[in-house]
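Take a look at this one chain, the form predicted on its own, written out in structure tokens.
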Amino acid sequence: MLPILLINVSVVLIPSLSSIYYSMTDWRGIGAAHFVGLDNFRRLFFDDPSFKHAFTNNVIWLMMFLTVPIAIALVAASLLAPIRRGALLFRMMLFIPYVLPSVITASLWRTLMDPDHGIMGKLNSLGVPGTEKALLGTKHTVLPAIAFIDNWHWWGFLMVLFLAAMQNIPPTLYEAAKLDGANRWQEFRDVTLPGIRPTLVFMILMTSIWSFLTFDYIWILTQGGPAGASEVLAVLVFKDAFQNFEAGYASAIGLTMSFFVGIIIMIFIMLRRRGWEI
């Protein structure tokens, strides 16, 4: 174990300290770094709007993945555990997007949604309204038609695994739930529900973490654009690190989003010693 745990330490805890120095210093990642104290997290809540913007389409961002995707793949995972011919084909097929590099879907999807090609621009050809706008180019559509491409690889993941804790559940339960006259709803809020909350949790925890370090998306397709539309805070760190050479101003907006990071990892700990099946 001693190989393994030195090159955590060396690739994860040094870095990890090191960036909470290199938060209190100006440093530009080369040279020097000279110690300002605190003033870099001054001027990160009190004199940044592209702070607070990024961090609004953070919460944006996480509201859409704690919604649609989760409730997307309960219900495809719902369809799908009575099924038993060619049940591999359907997990396989809902699968593959989750597989796939960012690169290739982000190309894809790109290319589907322009409005002189693909899909958009079949519709746009036909008089669909709407569709002759570039829904990666135009500001209030840019952030919901990134999380659509992200969401189209990831909720079939979550699908997999809600169907694989859906197949452990006794069958016993729910022929019980017939025998009391329960309809396909009630089964589902009742048994279902009840008997996959601990991976469901689990789910959503792990959601809401990647959501606040969500990036590689958002940078292919548009790199925070138009006009910072789509800037996330994991965006903007790499902005200000390798594009402004404020890295010690990248390392406040780092821990930053440990600390969010942080509080939500506190919530699901005081869930847990509360009761919850985590």
Contents of the next structure:
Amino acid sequence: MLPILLINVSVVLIPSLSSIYYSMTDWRGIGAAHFVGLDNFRRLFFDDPSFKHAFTNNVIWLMMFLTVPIAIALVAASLLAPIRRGALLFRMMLFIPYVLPSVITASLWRTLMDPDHGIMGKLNSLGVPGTEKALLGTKHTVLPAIAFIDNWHWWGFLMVLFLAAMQNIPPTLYEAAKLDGANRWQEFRDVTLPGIRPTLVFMILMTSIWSFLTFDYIWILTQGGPAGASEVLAVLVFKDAFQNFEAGYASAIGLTMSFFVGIIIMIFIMLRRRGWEI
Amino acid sequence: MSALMGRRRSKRARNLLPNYVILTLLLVFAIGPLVILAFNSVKSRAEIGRNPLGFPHAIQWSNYTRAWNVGNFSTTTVNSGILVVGTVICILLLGGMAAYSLAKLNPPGADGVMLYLLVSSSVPLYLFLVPLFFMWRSIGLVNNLFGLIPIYVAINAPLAIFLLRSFMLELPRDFEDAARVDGAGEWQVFARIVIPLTWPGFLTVGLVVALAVWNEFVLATVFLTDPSKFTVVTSYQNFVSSFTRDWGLTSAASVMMIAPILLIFLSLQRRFIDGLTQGGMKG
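Having seen the form predicted on its own, I'd like the form predicted together with its partner chain now, please.
Now the full complex is given, and it begins with the chain already shown.
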């Protein structure tokens, strides 16, 4: 037990704690770190417009991921749950995008979204409005476009989780609903949704956390561009630490992100204490 | 009355055709882009210009040999392989030992360790990434594959330990006790009894960790900046940005990268899906 704990402590615990200290210094990654108190946080909250902008993008990201993939996954899982023939094949095939590396998913969709070729090119040549511009190169479409790509690889995973939860719902409940003459929608609302509630709530929690930490698709596709339009908090950490050599400031942003994550976890714990069954 | 009965019956055996239709549309959405990728990987540059989405007319395999050479796959495959194998071995061995002692030996402080692992698995990477990088650099572990392995081990440890422990808890005590009565030490019990009887758990964890390491992007980008140390994933990222318009080439490189993943996934899909979804629920 001890060896792996030691590795974990030196990789996660020690740097995490030192990050708290460095967030209050002007450390540049090398050399000495001078204690500057809460200066980094003052700069972050009051003087740095990119922080506010990145935070807003994280919130937009959160809104998109709390709705679109969860809705698609719920629909797909509830359509797949009653199926016997071919169910395993559907489950497997719809799961495939989740196991691909993010760089492949990103470059594949970058070509498909290309305004000259690709699907967008096709739509453009057919005269569909809004397809003549590069979605990833235009300020107000870049974030939804990246979210779309991220979601393409993500919803199948959610669907499999929901499906597993739905298959644990006792079939007698569905039979009872059918005897009462419930239609598909009523069955979904009154049997399926309550039945998968723990899984659903847990994934809402995880989605909220991950939305504040999202990084890879944005970095791979745009590095936060064009002109910072798709910057999120993790992109700021990356740029400040490894491009601007402001390790102290980057630590402050990392700590702030962790603080948001902590708040989300606290909200869920509080709701649970209040008697919500989650 | 009979009409009512008829309606009842049709309701009972609900028509599943709409389900199949919608699911098939979703399937096209999920798999269609991959089919286009495979088509494009054997098209010439000129053909992609004319026909970027359709079936290839003239098959050109040379994209693959070119991509293998230009993308430096002979080096990056070895690098990724070292990372995957090294991480998986360490995780299974060290994580397996930890899981065994947590599940069966009741060491002092076991609850504290479980709590610590739970907390450390929810600490965001961005809290410790920056100091970790500069710490690793100061002791010469940056641009070193063996510097990255302990990081992967640490990050995957909580999940691996939880999963392995849950497999071991299901193992009846009698087996181990029988071996102990026969004079086997804890090591022998672990190696001869526990591992053989819980190997599905080890296989599941191994697959999940191997996939995570093979696909990992952020840490590999930060800790390996020397092209000779690039993994398949980070080298692909570089390669794509220098050959943006050469879709035949980049598609061929993509297909080479995902082929091994898909082969293993399709042959062991149930274990994969179970491991990944349990990981998602616990991690």
